[in-house]
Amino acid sequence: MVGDLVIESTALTKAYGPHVALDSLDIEIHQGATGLLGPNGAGKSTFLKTILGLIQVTSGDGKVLGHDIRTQGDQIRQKIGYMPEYDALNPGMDAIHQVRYSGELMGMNPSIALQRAHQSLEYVGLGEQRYRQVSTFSTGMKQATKLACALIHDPALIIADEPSNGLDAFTRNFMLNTLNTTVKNGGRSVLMASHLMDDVERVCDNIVLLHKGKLAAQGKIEDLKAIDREVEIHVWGSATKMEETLSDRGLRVRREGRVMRIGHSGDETYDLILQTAADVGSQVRRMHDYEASLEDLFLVIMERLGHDVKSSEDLLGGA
């Protein structure tokens, strides 16, 4: 539906000089949280500060919550709450007066953001500290401080760029939840840059997948894993000449051990598998349809695009 796009673009590219950051980009991102994916110098920065109209695009058009990122930059902004991955508090601050000095960037009333700074506060799980120094929390808390001051006027739309980086297993679930939490209870949309797969599935419903600069996929998770369907298998006995054969004949096959993964080209998939295994004497021990994680899909979807990786940590790690 055209009447939920959060972000759209047609055509979008952004060059500097001979190198193209965007190139040509078809995007459209709806209502709801989607996670935005990528190796290193995929392009993501460069899309971030386009769509927030921080830089010019050099062809191409784009919206924003309905505003043209070439000419309403000031209302984009204004619509938008952002969570950047870097440290951009003030350690000198207390909670309370870095998520009000936020709102009043945003041109808030200060007696209003004052308000609000003890509500966007008590939301993210820091009510009880809100009076202690930025400088004296822990990494969860700075971060949950960042949502705060991401949250306080109220945004249509919130950037969050790795928003779980370096938490602890308590703190991270926490803010995945608080996310979750404002996408489907608060009716606001969320763009989640992150390298960790597992965190972005438990937010996020769609995807958009950029490599250099271009569009590598964007959709639904579960639609886009649905394209790649898997049978997974356990061999026991001459696995190697199982991968061989079944590469042979056709088959995709990703192997770890005595664990293989076949892509499933229609139910004669099966009936191959158990026949090859009679033709170089494994045993199957096990076969069911393999329920495919977003880790996966984006390994697939790499190693189509000439990547030999072993893990989404290998590309994005440290991005």
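So that the term is clear: the rigid core is the largest set of C-alpha atoms that superpose within 1.5 Å between two forms. Treat the numbers as computed from the prediction; the structure is a model and nothing was measured. Residue numbers count along the first chain shown, from 1. Compared with the form predicted together with its partner chain:
Ala239: CA moves 2 Å or more between these two forms after rigid-core fitting. Fitting the two forms on the rigid core leaves the C-alpha of Arg249 displaced by at least 2 angstroms between these two forms. Ser265 shows a C-alpha shift of 2 Å or greater between these two forms [criterion: core-superposed Cα displacement of 2 Å].
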Given for the second form:
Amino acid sequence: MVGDLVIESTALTKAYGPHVALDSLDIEIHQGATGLLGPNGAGKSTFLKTILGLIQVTSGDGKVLGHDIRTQGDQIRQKIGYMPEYDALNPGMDAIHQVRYSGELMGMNPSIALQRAHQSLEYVGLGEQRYRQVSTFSTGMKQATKLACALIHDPALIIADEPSNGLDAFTRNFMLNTLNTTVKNGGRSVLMASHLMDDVERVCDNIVLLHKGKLAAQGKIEDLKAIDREVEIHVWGSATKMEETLSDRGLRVRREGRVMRIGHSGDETYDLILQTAADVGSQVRRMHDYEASLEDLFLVIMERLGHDVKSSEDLLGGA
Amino acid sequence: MSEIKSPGEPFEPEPTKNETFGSETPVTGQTKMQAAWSSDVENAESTAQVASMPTGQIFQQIYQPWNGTLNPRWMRNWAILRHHVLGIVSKGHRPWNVPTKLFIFFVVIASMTDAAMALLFGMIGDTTLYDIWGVNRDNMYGHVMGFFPRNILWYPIIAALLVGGMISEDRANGTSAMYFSRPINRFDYAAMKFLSVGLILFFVINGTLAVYYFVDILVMGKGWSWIIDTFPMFMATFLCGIILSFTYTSIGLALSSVSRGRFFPAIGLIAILMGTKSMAAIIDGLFDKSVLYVISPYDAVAHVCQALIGTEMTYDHPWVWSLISVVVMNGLALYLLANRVSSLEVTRE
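Taking the form predicted alone as the starting point, write out the structure of the form predicted together with its partner chain.
Let's see the whole complex now, leading with the same chain.
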């Protein structure tokens, strides 16, 4: 599936003096929605600036939509729609003119930019509010306006930096649905940096996880979840003995009362659990694969990297 | 009067006005409610009401692709220039505040005082007054470089109002990301911002100068020989206007680029222009040495312009020193501007 790559990098390294912000990254981001995750200082911002062609890399290569990040920054930025995390709108301008101007900065003719601005604002749900000044907008409306600015020239790739930051439940839902629609119906790709695992999981099929400038994990969320696959059982009777025996037989067991989660190590795991239950005289009243969330996956990866964290908020909250 | 019926006649009830339940009653859409166990008057008059959901608009989210072609670099730069310059006169572009627009309008009108006077005295044929106000070397110099009121009240304040938020507001509002996440490079960004402020100043200073010159030609019916004679002088003054606009703009934008607000760059520019001049004037008054005027942007430009236009020199030191000062001042300001613009962030300020 090389043909559908939107971003690829080989040994991409960026150093600021002795500090290595990106350390030999080999990343492949395919078409569709991808979440960009990582704790503070992981290199997310540097990575975004690199793929926007704004900073020169120290070594390695990278391509975005087939363009070289070293030499074709302008071409890359013409095909990307960037939605920044923080306010990036002139508060004194009307939404329609703000979006039109962002189109003009892409090189669109003023009249065409105005027409597209109407379409974009309609698409992000601000059709009726487009002549209002940005300063009167709520946070959700500002986020939507930024998205409209990013979408005006119909980019092949949208980079959304914390798109649901500061939004209430309704507007957050709408924003995520809009990104979903852009990917599913519009056929565009989204690279979404967020510290909200639920949001990433709702929109994205893939993730890229950075840690201290290095690639910690990348790929389909479903595939990555397999590294933390567990079987959940509800045990009645001799639970402690059952737990000990399962551990003795080489299985990884986490127990909370009568509920146990056992590391999945192949199809034989189910037989082994049932056999153990029969041996120790326990009843297994319920057994099913435990559906790990992205949050669980993140914590497992971080644990493997030596972080003792209780939730993603500990690491990403201030990101 | 109703007819009295005798006993024994069959009783026929009169139809009531409220009867609406008959099979012949037309369906009007409004139904009367009748209670099942009573039918007092109040209830008979009641009207059934059904709670209705508020009708909302239908929103269908459809992604609409666009297959147009994006224009090249010059068009993007033109968009930046147009955005800033047209904002002075029309809505939908950069929102300049009302005091700025009004002040520019006032200065444009006030700057044409000499043109109006030349027109007036030329038309009434008063040669003495025309000689005072008409086009000549000193008046041309005065139009651009005159200190009071032009270079103390008008042009520096316009420059201060223009540069105030030019870059600092991009930093404060985060709109720098809007430029740099698009195919706009930092040179183009700074250059177009510079050109926008410079162009507005140019319109005010050089535009009114051109009006003054051409009004004189038209009113007095000047011939080609006069035009050929004075045109180099006009062009020299024109060049001085450009140098003045350039210098005010470069210093002002440099200040704007180091700030996040509108106030500091504006006050800073006026403080630099007036402060250096005041200090040099004090030194000149005390020690009769004009050389310190090289630190004053206004005086350095004025000295160079005196040399270019050919008016009487009011400074004792060589004008080349002032020229070097102008070059150095602009160089430093542009260096600071370039340095600060290169530090404007895209991902986070």
